[in-house]
Amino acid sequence: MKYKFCQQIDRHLCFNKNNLYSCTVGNNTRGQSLPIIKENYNGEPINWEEFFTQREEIKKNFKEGNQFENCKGCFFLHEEDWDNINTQREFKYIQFSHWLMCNSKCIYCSNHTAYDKSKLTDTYDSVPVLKDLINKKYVNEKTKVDFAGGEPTLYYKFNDLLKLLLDKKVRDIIVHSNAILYNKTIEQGIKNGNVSLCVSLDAGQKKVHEKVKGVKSYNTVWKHIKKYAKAKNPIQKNYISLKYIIIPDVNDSEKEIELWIKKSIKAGADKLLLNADNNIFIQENSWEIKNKQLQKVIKLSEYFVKRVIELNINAKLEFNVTAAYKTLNIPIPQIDYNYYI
């Protein structure tokens, strides 16, 4: 019996601040809130029979038309025979996000907890519990692993788990960081092929780049993004990933979007990403001006699309962008341009 359910449901794991969730995409659901699969986590040991029970209650529920009130709506919802597929209990995705403090001060995110070394301990230690899922084998090679934040490097026991990781040979690892610091484990994960490093730029000038950023580090962050793409063996499937986040009156123009273009060539980066702020589709502006950004943003977008296939650049159009294709009801220019689940 086909039904709507969603792989991240299905097979997915979160680690946020306080909770644990099983989805990680909150901007195009009800409330642009997330199902909260255990609530006030803060890194005690997980009875996993009682969570895969929980999760298959909650697949019962879908298969009867029962939805988490906040995934109506969802574009990840689709029709398959849910019961018949992904029988085992491997995690496909896990995502490391419960670390918010940030050396950065990005003007769209509002995720982030300022930089404060007297905090750096400042959350739960996540390191048994992959440990746990590895000796369970719930995690194993074939698991794709991100690591989110905050920064991620500033984690205190961020090396730890991505040692782990490595030593366990999984071959699928994101770290998104913004380059301020740089990692010994990253560099050596990203020799071995099992790390792509995403770093997202925001701008081609160093102007922009610090009004987007708030912080004085243009020079600093394309300096270990060069050192980072000599690490790469070019052989591997893994990317060095550099990414531009459009936001309106900031950073919205081609000439811009061109600068970062050549300049992270130059660096070495062999993945381009393209996305739209948040803000645009969780702010309660009126439709005149949402509908204004999102044009905005298709024509960005499709200059970016021309570009890189003039340049013949590995790209993505990442989940906001193909969220206002879809909004507009507008089709979506074809390259890889799948959110990475």
Ligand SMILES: C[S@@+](CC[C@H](N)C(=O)[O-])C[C@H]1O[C@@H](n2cnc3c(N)ncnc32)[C@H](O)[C@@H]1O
Contents of the next structure:
Amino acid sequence: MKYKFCQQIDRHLCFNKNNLYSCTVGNNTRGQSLPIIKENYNGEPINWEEFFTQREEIKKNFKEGNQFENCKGCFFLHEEDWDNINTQREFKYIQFSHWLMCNSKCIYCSNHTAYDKSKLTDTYDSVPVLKDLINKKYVNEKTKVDFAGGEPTLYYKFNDLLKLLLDKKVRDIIVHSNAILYNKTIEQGIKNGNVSLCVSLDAGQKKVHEKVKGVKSYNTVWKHIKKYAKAKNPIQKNYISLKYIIIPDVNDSEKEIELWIKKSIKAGADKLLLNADNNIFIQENSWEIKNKQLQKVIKLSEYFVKRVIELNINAKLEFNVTAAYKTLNIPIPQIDYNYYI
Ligand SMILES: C[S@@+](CC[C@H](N)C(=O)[O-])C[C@H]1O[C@@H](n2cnc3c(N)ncnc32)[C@H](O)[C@@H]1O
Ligand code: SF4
Ligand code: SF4
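Write the structure block of the form predicted together with the named molecule for the protein whose form predicted alone appears above.
Let's see the whole complex now, leading with the same chain.
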């Protein structure tokens, strides 16, 4: 039987701040609301029997038409024969994002606190829960593991987590980093072909980069990206992806996107990602303002798509860009845009 559900609830798990979520993409039709699986989580051992029973209960509710309130209308919900796919317990995707500290001050980001050496251990140690997941084979070589945050390279257990995954030959690890600090374990993972790196530049020019990031990191970051890109073996499938988040009235110009594309290619990027600021969907603006912002996102996305096709670069439109098209009911350009699925 087919019914509306989504892969995130079915097979994803996100350790995010002090909650467990099934996704951190969010529902763009409801101000990006997130489905909470467990509140006040601080690294305690998880009773997986209870967890999977709860997941089956949630699935049954969706089947009966009782969706999570936060998921109602989400663009990711779609009809499938969900009872007959993903019948094992393993996770397809795990995200570690429970630390908030960061050495950047991106204007769009609500997910960080200022860097403070004395508070580095404010968040829990997630090594035991990862070990448990691996021992029980709920995380295995095929699970995609994502590091976000806060800044992963500042998390006091980041190297331990990454080394554990590399030891277990987990194939598809993605680290989201601002690349202000260069990290040797990331470099090793890139060399091995297990780690992909995603850095959000959001600008081509130094002055715009500094406006977006709130710190003077432009030269350092490009230098580190080049070094990571050099470590990569071209025959491996992992990638260095560079991102541009369209922020209304800050970097929303074709000229800036063009400069970023050129600089990214020169630095050795394998993939370019275009996204738009979450705040477009969260802020309570009038429909007139929101509509104007979404139209602009679409105009810039059309430019981006035209250029990456001309330049023959691997590229993706991320979820907020596809949500802009879906909200305005405009067909999405045909490049590979299913980054999170
Ligand atoms: C919260 S960051 C944490 C990891 C790391 N510090 C970094 O910047 O890559 C994870 C990802 O979320 C993206 N992000 C943060 N705030 C966003 C927003 N308002 N809209 C869209 N993407 C956002 C960042 O660009 C980054 O790629
Ligand atoms: S339906 Fe949307 S909001 Fe709900 S878990 Fe799936 S992706 Fe997340
Ligand atoms: S670098 Fe990442 S965590 Fe830090 S402020 Fe920017 S988006 Fe947020």
